[in-house]
Structure formats: C-alpha cells, structure tokens
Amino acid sequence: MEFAELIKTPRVDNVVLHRPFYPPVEGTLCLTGHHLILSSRQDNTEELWLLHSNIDAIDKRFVGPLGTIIIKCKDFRIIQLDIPGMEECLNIASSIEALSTLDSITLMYPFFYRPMFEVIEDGWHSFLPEQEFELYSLAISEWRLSYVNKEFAVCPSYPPAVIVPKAVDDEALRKVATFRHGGRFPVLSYYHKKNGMVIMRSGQPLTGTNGRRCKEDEKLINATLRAGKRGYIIDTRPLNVAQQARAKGGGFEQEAHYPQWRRIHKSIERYHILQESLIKLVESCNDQTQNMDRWLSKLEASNWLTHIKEILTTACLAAQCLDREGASILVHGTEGTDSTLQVTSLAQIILEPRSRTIRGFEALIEREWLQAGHPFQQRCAQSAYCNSKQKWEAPVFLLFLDCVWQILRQFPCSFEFNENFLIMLFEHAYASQFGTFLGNNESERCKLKLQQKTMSLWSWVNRPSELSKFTNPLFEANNLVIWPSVAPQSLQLWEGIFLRWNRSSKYLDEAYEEMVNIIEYNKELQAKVNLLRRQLAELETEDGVQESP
C-alpha cells in the first residue's frame, strides 16, 4: 500500500492552528505518510509536526465555507485546525483517520525514521538477561539463565532467557508451562541482596474445577524457600475472581499442594475498569467550567487514585515480605502481564536503590514489561478520547509511571531522574519515532525485525545532551529501602500529565531553573570551601614545620 493513496488533499495553505499556550498561526497544512505539519512565514513561530500515531480520535465542525478540525492526541492535547473550503476539510480529515489508524505495525513511523542524531549507545543491546543475571552474581550458587524458551516455544510472551532455580531443570520447566496460564511459568523478577529473598512471578495455575495439580510446579516454587520458612503468593484479583477462573480452566493454588506458602488476595483492577477510568479523569481534568464541588466528585468518580492506592498498597506488601519478614514470594493475577508487572515493579522501586538511577530504570522497564510481555501494542493502542474501544485496551503502563511519579513526589532526593523523564516515557509507548514499544512481547519483536529496522529510544535517551533534561538536580544516592506512604491524603493528582494542557507550567519551570542555579551555585560555594581548607591546612603544616627547632 502507498501513503499516497490514502492522502487525498497533501497540502491546504491559509489554515489556522490553536494549541495549548500559543497564539492562533496561519500557516501551510502538509499531511505525510506520518506526520500532520503546519507550517508558518511568520518569524519566530514553531512548526507544527504531530504524529499520525498520536492522534487519537479527530472532531469536524462546519460554519458556512469554514471546516474546523478537533485533532484529540494519546498524551491528551486538543489542537485544532482551521481549514477554507469544506472538500478540503474533509479529505484532510479521512486522510487523517486513515493514516492515524494503520493496520499494519511495518508501515509505522519507526521503521522509516533515520536518526539525525550520532548514534553512542545500540539500545537494543544495553540490557540483555545475561548482563542483568551477572548483577545477581551472589544468587549464582542457587539460580541458572535457562534457554528453554529459545525459539518461543514454551511461552511466546517470554523472552528466549529467563532465570530460574538451579535445581529445576529444562523438562520441568515444560511441564509447568503446560500448567500455568500462556505457558508462563514462575520466573526470577528479583533478588534481594540484604537476605537472598526473590519475587518470582508467573501466570495463574490452571487447576481447573477438579483441582488439578502439577508436581513440577510445587517443585519450582519450594525451590525457592529455605528451611523452615514460608512463602506468600500474592494474587492480585479478589478471591472472588480468582474462584470464579476454576470454572474457565484457571484458578489458583491450592493449600493442600503448597502448604509451606500463604496465598494473599488483593483487589487490582484490569482492562475497560481502567480505561472508563482513565476517560472519567482526562474528561473532567478538561472541564473549565465547573465548580470545586463537581470538580471533587468527578475526580473521585473517576476512581483514578484509588487504582492508585491499590496498586501501591500491593507493592508495599511485597516489598514488606522480603525486606520485613525475610520471606520470598510469587505475584501473579491471570496472564500475569499488566498488575503482576505492576507490583514487581515497583516493589523493585521500594527496594532496590539501582531501579531508582536513570539506567536502573530503563534496564527495570526493559526486563519488567518489554521482556516480561506486557502487550504494549494492544493496552496503547488508544488513549482517553477514542470511540471505538477494543476490550483490551488500558493505561496499565501509565498507572505504574503515576505510582512511580507518587513516590518520586514523596522521596524527591532519592530518584536519579526527574519527572520529565516519567513523561517522556508516557508519550514514547504511546506514539514514538523509536520501535522499543512496538509489538506485545519478545516474539513479535523478533519476527518484526525492530533490532534491525528501528532505533531503540534508549539510544536516543542516553546520549549526555538528552541526560542532562532528565536528570534530578536534587539526587543524592539513597542505598536504604523507601516506604512510601498509600495514604489517601499523601496521594495526588499527577498535574504534570493530566493538566499539563490546560495550565501553563511557565512559572513552576522559573522555579525548577531557579532551583537548578542555586544547586549549582551551593556547588561551587562547597568547592571553594573545599580549597580554602586545603590551603589552610598547608599553611599551618608550614608553620609547624618553621617553628620547630
């Protein structure tokens, strides 16, 4: 298929652009194979270049011989267009669902674009399971990188390496697929150094309504424990839900089959619940006219901080069993590939001061929800303003960068990157010139080719000159566990996504650049201190010297 034939009008000059925080421009309106540019002759005025994979749903207005188009983008900003004649207006707006709504992932904007940019770093390769398992080398005694799912065989949402017991070997890894949901068998997601520890995580247990069970899988999972002690298996759907997937064939496990571990239910919601959600939010974040009251029910209706809570209370329980009560556990819900990854994740961000660098980060982002298969292309596939929904779309992602952002609010020194790196990441899965977030799991990445067709965006991100945006001016090395308070009234609204486009951030960005000189400032201040000692103290070894006889 050629771009062109979906791009019935390519240009339309005398076109208007109204934008968050700029002034109304007339300027040219191009459309490309994937990008929406417009363009000005007025000095000092930024172009316009909006993805077509950004866009999320698209409005169209008529008053006489004037068209106007609402273009509604995945990070939630409203542009829109003003366009003279009406046949123009319209086959720029079917030009503009059709591109935006591609089919095929090889016609999308990461495998064309070419950087401009010195590539430093290959991003594909800056954090393989090798060179993450050689980090665990005080686990090596008791663990082995297994290649059992080499071709994705076993499990197609794994990748071709995943860490597991040492005395569990490649056959029983296969029958314990057989067991547990898309075939994903309990893995190694953490290894607390303090106390040898894990977080294991895996897909349900297909025990069905007759109970079945699977040898094997108890096996793996004791593997885990030392003597005498137990093991909490965290389920994160409601022991309602949980009894009601025996009847499909899932289930959970049984306490006659693991009586060494303790199996908690808490209550983490998935799919549309999250959606609808993120939708109720965005709606009423954009409402300017209402009053506090309404402004207060809707954000509390929208029941987006209590997923919140949830989210974070679980992870603190995990991070609780490892760190307080020096006991290993297993996370799972269903598949295991939304508020599995949530928990481990930021159980992680609890624990483990590397996860909290700019580098820990993206090797915990890469390991927890590239290589662990969270479906990416699917959950992101639309934001808050499209129409039609598909059921498996939901901001499952988004909500962890939130409980990420939440605790970077409370612990602000104890974080290597800032905000703005948080939101970078938001706007990357969504809509991205990079193919790092393409596709739902390892096999689908391999068979699209993305190591050799598309830049990663770790490429991009780690080079010094994009560092510097990232990074925390306030970041000062904290090696103990952070606990984060899950109070409802230590919980906000994040403001910098969900407001960021109807309330300009000019001044708070005069006060981070303040904040930013005086830091500097104090910096040079201690360094001269530092060399006014030192001359000090030569001075006085010199005039010890002369003075003795």
Given for the second form:
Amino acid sequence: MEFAELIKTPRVDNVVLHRPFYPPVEGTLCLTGHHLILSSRQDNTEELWLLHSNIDAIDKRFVGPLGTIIIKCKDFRIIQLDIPGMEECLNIASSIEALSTLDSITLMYPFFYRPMFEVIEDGWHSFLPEQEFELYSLAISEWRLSYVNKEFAVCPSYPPAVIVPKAVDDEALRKVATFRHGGRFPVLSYYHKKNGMVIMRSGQPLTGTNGRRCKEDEKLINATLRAGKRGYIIDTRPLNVAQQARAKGGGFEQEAHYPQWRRIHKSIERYHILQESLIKLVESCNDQTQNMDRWLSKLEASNWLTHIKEILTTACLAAQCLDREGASILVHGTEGTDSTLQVTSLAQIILEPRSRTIRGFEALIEREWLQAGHPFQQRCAQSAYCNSKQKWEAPVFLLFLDCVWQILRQFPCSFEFNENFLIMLFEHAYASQFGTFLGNNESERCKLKLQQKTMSLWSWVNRPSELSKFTNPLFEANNLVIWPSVAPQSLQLWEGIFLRWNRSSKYLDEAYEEMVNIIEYNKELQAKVNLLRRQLAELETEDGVQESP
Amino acid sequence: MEHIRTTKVEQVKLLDRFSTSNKSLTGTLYLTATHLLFIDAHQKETWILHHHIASVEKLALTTSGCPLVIQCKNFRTVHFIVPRERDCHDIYNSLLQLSKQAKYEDLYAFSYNPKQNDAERLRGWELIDLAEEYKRMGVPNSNWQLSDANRDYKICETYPRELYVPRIASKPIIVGSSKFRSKGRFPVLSYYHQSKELNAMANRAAGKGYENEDNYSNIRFQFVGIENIHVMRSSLQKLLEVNGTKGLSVNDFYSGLESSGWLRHIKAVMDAAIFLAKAIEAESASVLVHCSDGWDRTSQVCSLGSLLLDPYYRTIRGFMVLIEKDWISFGHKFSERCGHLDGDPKEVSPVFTQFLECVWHLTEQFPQAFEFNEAFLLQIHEHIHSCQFGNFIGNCQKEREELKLKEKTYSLWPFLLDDQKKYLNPLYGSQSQKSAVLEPNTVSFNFKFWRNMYHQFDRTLHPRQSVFNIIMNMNEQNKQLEKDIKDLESQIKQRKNKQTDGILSKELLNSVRPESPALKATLSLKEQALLPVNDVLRTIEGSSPADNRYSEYADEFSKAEPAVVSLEYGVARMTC
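Coords for the form predicted together with the partner chain, given the form predicted alone:
The next block holds the full complex; its first chain is the one shown before.
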C-alpha cells in the first residue's frame, strides 16, 4: 500500500495551530506518511512535528468554511488546528484518521526511520539473557538457562531463553507448560543475592473445576525451595476471582498439593477497569474550570491512586517475603503478563540497587516487560482518549512507571535516572520511531525482524548526549533495600505526566536548573579544593626537603 | 506546681499512631511544669509543651493499662498506655489543668528565660519596627498621613495607636466612620503599593453588613466567599479526623479531603488575595477589604495580597514585618483563635494556619520566589501556639501593652533570625521570580494536602530522602568551600613567595615551622568536617532500623512459623 493513497491533501497553507501555553501560530500544514508537520517558516523550525501513531483521537468542527480539527494525543496533549476550506479540512481529518490507525505493523514509522545519529552500541544486543544470567553467578548451582522455548513452541509469549531450576529438565518443562495459562511455566524473575531467595512468575495453573493436578508443576515449584523452607504464592487476583477462573479452565494452587507454599490473594485490577480509570483521570486533569469539590471527587472516582497503592502494596509484600521473611515467592494472576510483571519488576526496584541505575532499569524493562511478554502492541494501541471498546487496551505499563515515580519521589537520591527518563519511556511505549516496543512478545518481534529492520530505543538513549538529560544529579548509589510508604498521604498525582499539558512548568523547571547548578558548582569547588590541597602539600614537602639538607 | 501530683511514671508505652498491631515503645513519662516528656528505651526524647496540648483523653481501661490520647495544636498525636489507672488519672488531671491556663501570667512566656539581659531583650523587641515599614512603603506622602486619632485607643481598641489615613480624613470624619463600622474599625491603610504609574493601595476596615453601592461612587464591589471562623474550625476538625484514621484507603482519604472542604477554603482565600493583587497591580485601583470584624479573613486577604505584590514580604525579615503589621498590630485575636487560655472554644479557629498554608502553596508554585523555606512556616506555626514568646499573646496591641509583654517576655523574631540558616531557601534568587508580582495558578489541581504540616511528626509518611535538605546543606558547603579555596590560595602564595625569596635562614624557618602542623591539622579537620555532613545528608531514614516502622516486620517474620495472615497484616500496617 502506498501512503500517497491515504493522503488526499498533502499540504494546506494558512493553518492556525493552538497549543497550550503558546500563542497561536499560523503556518503551512504538511502530511507525510508518518508525520503531521506545521511550520510557520519563521526561524526554520517546525512548530509541530507529530507522529501519526501518537494520535489517539480526533474531533472535527465546522464554522462556515473554517474547519477545526482537535487532535488528542496518546501522551495526553491536546492541540487544535484551524484549517481554511471545508474540503481540505475533511481530507486532512480522514487522512489523519487512516494514518494513525494503520493495520499493519510493518507500515509503522520504525520500519522507515533512518537514524541521524551514530550508533555507538546496538541496543538490540545490550541486554542478552545470557549476560543477565551471568550476573546471577551465585545462582548457578541451583538454576540454569533453558532453551526449551527456542522455537517459541512451548510458550508463544516467552523468549527463547528462560531461567529454570537446575533439577528440572526440558521435558518436564514442556509438561508444566501444558498446565499453565498460555504455556507460561514458572521461570526465575529475580534472585536475591543476600539470601538466595527468588521471585518466580508464571501463568495461572489450569486446574479447572475438577481440580486437575500436574506432578511436574508441583515438582518444579518445590525444586526452588531449599530444604525445610517455605514459600509464598502471590496471586494478584482476589480469591473469588481466582475461584471463578476455574470455570474457564484456570484456577489456583491447592494447598493440599503444594503443602510447602502459602497462597496470598491480592487484588490488582486489569484491562478495562484500568483503562476507564485512566480515561477518567485524564478527563478530570484536563478540566480547568471545575471547583475543588468536583476535582477531588473526580480524582477519587478515577481510582488511579487506589490502583497505584494496590500495586505498590503487593510489590512491597513480595519484597518483604524475600528480604524480611527469607522466603521465595511465585507470582501470577491469570495470564501472568500484566499485574504479575508490575509486581515482580517493582519488587526488584525495592530490593535491587542495580535496577535503580539507568542501565539496570533498562535491563529490567527488557527482561521483565519485553522478554516476559507484556503485550505492548495491544495494551498501548490506544490511550486516554480512545472511544473504541476494545478490551485489550490498558495502561499497565504506565501504572508501573507511575509506581516507580512514587518510589523515586520518596527516595530522590537513590535512582540514577530522573523523572524525564520515565516520561520518555511512557512516550515511546505508545508512539515511537524505535522498534523496541513493537509487537506483543519476542516471537512476534522475531517474525517482524525488528532487530534487522528497526532501531532499538536503547541505541539512542544510551548515548552520552541523551543520557545526560535523563541522569539524576542527586544520585548516590544506595545499596539498601528501599521501602516506600504507601499511605494515601504519601502518594501523589504524577503531575509531570497528567498535568504536563495543563499548566506551565516554567518556574518548576527554573528551580530544577538552579538545583543542578548548585550541585555542579559543588563538584567544581570540591575538585578545586582537592587540587589546591595537593599543591600545598607538594610545596610543603619541597620546603621540608630544603629544610633538611 | 500545685497541679502536678505524679512527676514520673515508668513502663509507659507510646503507641505507633498508625500501627494496627499496637506496636509500641516502652519508656518513662515525666511531667514538668512546662512539658510532658517521654524517654524511650533508646533514650529518644519526645517533648510536648503543655500549651501545645489541644485535648487530652483518657480511654477505657485495657488489659495492658490505661490509654491516654493527647492531640496537639501542632498536629502531633500521641497515644500512651500507662500501666496503672491511678497514675494515668493523675497525669490526665494535671495535663487538663496545665494545658488550659486561666491567666495570661501563667503562660510559658512569662517564665521562659533564654538567658538574655534586659537590653538584649529590648533590642529583640525593636527588631521589627512598623514605623520603618510604613516609611519603606512610602507613607506618609501627599495622600496619606499618620493619624493620632487612636493614640489612646479611644476610637478603636483593637487597632494599633499609629494609623495611616487619607490626608482628607479629618478627625470628625474618622470618628464618624468608626461609628459606622463594626468595633470602630474604620478604614485604614494596610499596604501602599508603589508602582511606576499610579499609586494604589489596599486598606482594611471592618464590616458587618456591606456598603450601599449608591453611596460610594467610583467603587466596585466584589464579594469573595470566604467562610467564617466556625466553618473553618470544623473543616480542620474533619480533616484531622480523616487523616488520623488507621489503615486509611485512598478513596476515604480523598473523599474526606473533599468533604472537609479544607482545600476549598484555602483556594477561596487565595483567589481573594489574587483578586486584590490584580486590582492594585493591573487596574491601579485601590481596594478596601473587610469581613465582619476585619481581623480574620481581612487579615488573610490583605497579608496574602501584599505578599503577592511586594517581594520584600517574601524575605525572612519581610515576612516577620508582614505578620507584625497585618496580624499582630491590626488585632488578629491570636490568644482567642489559638486557645491560649481556658476560654470560649467557639473562638478558636485556624485562620492563621490557613494563611501559612496559602504561603506554602505559593512556595510550591514559585520555588525561587521566597527567601524562606517550609521549615520557617512550620516553626512560626509552632510558636503561635507555644506561648513561649510574647509576640502572639493577647488579642490586640492595647491588651499586649497592658500585659507589659515587652518587659516580661521575649520576642520570637530575633531567635528565628539567629537560626536563619535553617530557614533559608537554597533556590531563592532567580530574578524572574524574586522581583515579580506573583500570579499563582488557582485551578483546583494545584492545591495539595500539606503533609509536612498535618503529619509533621509522622515521619514514616515523609519521603525518606529530602532533596531540599541536601541542596540546602550543599549551598552551605559551597560557601565553606569558597572560603577554603581562598585560604588555600593565600597559603600557596605565601609558600611560593617564601621559596622565591631564596635562602632562608634556619632560624627563620624554625619560627615558621610550628605553624605548619597546626595548619595541617585545621585542614584535615575541615576535610573530616566535610565528609560527615555528606554522610548525614545521605542517611536514609527508611533504611535505618531504629526509626523505621518496617523493622517491625523483621521481628514478626522471625517467629517460628509465619502465617499468611500475619503477612497480610504486615502490609496493612505498612500501608497506614
């Protein structure tokens, strides 16, 4: 298919752009296969350069011959274009609609994007499972890397290489896969070096109504326990939901068959409940006119912070089991691709200092989200302005990032990255020139040949010039476990995301710059003092030599 | 001392306020003439000033002892369990007496002795001089004059002696106006804004009813709905009930925040102040502000409006002047509003607390516009209730003079100025914010719950690392480093000069030598001094077992066989 077919009017003059906090701009609007561009041709800059894939929804309005298109973006920004001429306006609108909802992934921008920067390190090879496993050198006696899923035959949503107990062979894994939702047999997610306890994750067991068992599954799970030890199974669903799942062939582990394990049910919401929560929250944040009572009641009714609290609480519980209780855990919900990953990845943020570094956090996303098979393509297809009633969309990843932000706010010096890093990841998960977040799992990414045909986000981010924007100037490595407070009084609306386009951040940005200046100046002064001390010491020894001939 | 029957009780438990498992610290409770003191097994001290106690409650006897719940005006809540009911009863009765004094002379300020002589004390009182402040504003001038009409408090008892009024306002006009205004509070100058074009000013008066528009030409009327003191009192009450709940859910927190109306009131005060500032700045209009008596809402709006308009009031000293002028001198009834004495509980209201909260919201929106930081606001709030200093005692200037506060008590301001370092905003100084008229955004989402005020003693709810403290200390450190660099450079210069001076006689060298080790010592001392500062800065509260509620899990989890139930509770506890 040619994009030209979709672009009936590639160019319109005298279009007026309205954006929050900027005066309106008149200029020429151009449509390309992947971008919507508006330029006033004033200082050789484009006032607007928007990826079609970032467009969540559009509205059209007409007043006489003047048409108005309101563009609502996946990053929650809303812009308005006044377009002279009804026909032009209709053409532009229908083109945007078509181009922002392309069916085929291979028509997406990452397949066309040619980087203008030099690739220092190919991000596609930055976080290989083998390298990640090597970091767990302590675990080698009990765990191994298995390639049972090499052809994606055992589990379509798992990567080719997974870490499993050494005592369990590939044949047993194949059997366990038939007993777990989506073939997601229990695999290692995190190894706690301090005491050798682990986090595993999986899909729900397929016990069904007649209480089916799987000896291999029981053996696998028990193989992860050390002698005389107990473990905890954290089911992210409430008990009644887990019970209802049996009717559909799912279920949960019966105590009788897993006697060394205790089951804990939590209630992390999924799918449309989260999506509706996001829609309500963004709608409320965009309303500048509501009075205080209405704002607070809508903020409450959105339930967003309730979800944050529930996810964080479950992650803290998981981390407690490992660090305080000295027990291993298995985490799953239904599929094991959403709430499960929120819990396992946040527990690592709490427990593992490496995951609070830039590199470590990237590795975490690669391992616990991309390789672990979080269906980014489905979940991030639409954002807060979508009106389609598809049930696949859900801001699962955004909730995770929000939770990380909450912890970052409570431990502002313990993270190597800053808030901008999290915002950048949110943006790229929804619309990007890079291939990293395309597809729903490794199998799909392989088929799409993303490694050959697109650029990895990490190739771009990990260049020094980009990294400096995402580095937290206050960072000082902290090797401790960091326990966040999850009290409602300690949680906050993530203003950097939700109020980003609704208020000017000028004064806050200036203050941040000033803070960076103070820190830089401090480093400069320290260096100078050290240099002068050395000079003085040298002069003193010289004098000393002169003194004692 | 006649109120104190028991001065010391051992084996008292201090419960964790938000713990659902009744986690506690055991220690000894002491009752002194001025404070209640609890020292726990780790020798950590909790001091509670009697004047800070808002309410004491003795709950029903339990198996572990008699619970005593104390709520403080600075929002500290403590829950003791006293083993013997008899002791609890004694302490309870003593605290009831000690926290509600009948006479001003029994307040702490009259016995507080910071070991200063009379001259120092007087100098302290003269530190903030309102006559100077009016001069700074540019009055008297061709339009405004100092009136001696109230010199003996004859026209208005609750105004100060010295008042600025329009030149055309003769004494008969003033007398006439005062008869027409509630409590004789006729319109007087509160703030005079010097702008380039026209002079404009805000002034204040008391109302009770409102002006008939027909009789005031060229005047526009604007009603801003700030609620009265009773609504504000019950609003705060509700807010405190909500955020004191154990195991509070997000939804209950926000619906409680909403139904308390607290942030709505804060926004109303802020909106009124912005209206005032805009009228003066943008329209060059003069504004007359009044409510019913003109000492609560009027003070809030005038002082906040002035703060928006005039950068001077955003400095540490300027803020003191502002409080002295708009609150203390114009007769905000601190003693009644703060309940300093055992009086009418219906007169108590958090009017000044709301003002401080509005200022805090401004500091959040304009992080570089204020010379002072949050700790400064919290400290002032602490002292409006502490009755440790004379500034806030009494309800108007006349009363303060009668109490001879300047002779018998100390002023708070010099003590705050001495401690200035603690209250400095390290980010203060960007020109754009420092000098500008502030135009805050009052869309509802800008107003947040002020955790550091209403939970200032609930450390577990706070961020575990404070960016602010780090930057503040770094700023201090930078100043020290600059000094060090100068010292080092001059030493190096000296050394070099000495070397180039050529051959020095041994005697001369010997005379220099004793200095060197000493110098080295000071250097290395400085080096040491630098590092620990950093260490302290980086200490993570949540990670040190002593002050961290999480550590309780360690104990629980080390029990022989942990049950799922206890884990669940563990999280419940962590969450609250």
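Positions refer to the first chain, counted from 1. Rigid core here is just the name for the largest C-alpha set that superposes within 1.5 Å across the two forms. The shown structure was predicted, so the numbers you read here are calculated from the model rather than taken from an experiment.
Rigid core fitted, is the C-alpha displacement of D13 between the two forms 2 Å or more? After core superposition, the C-alpha of D13 moves less than 2 Å between the two forms.
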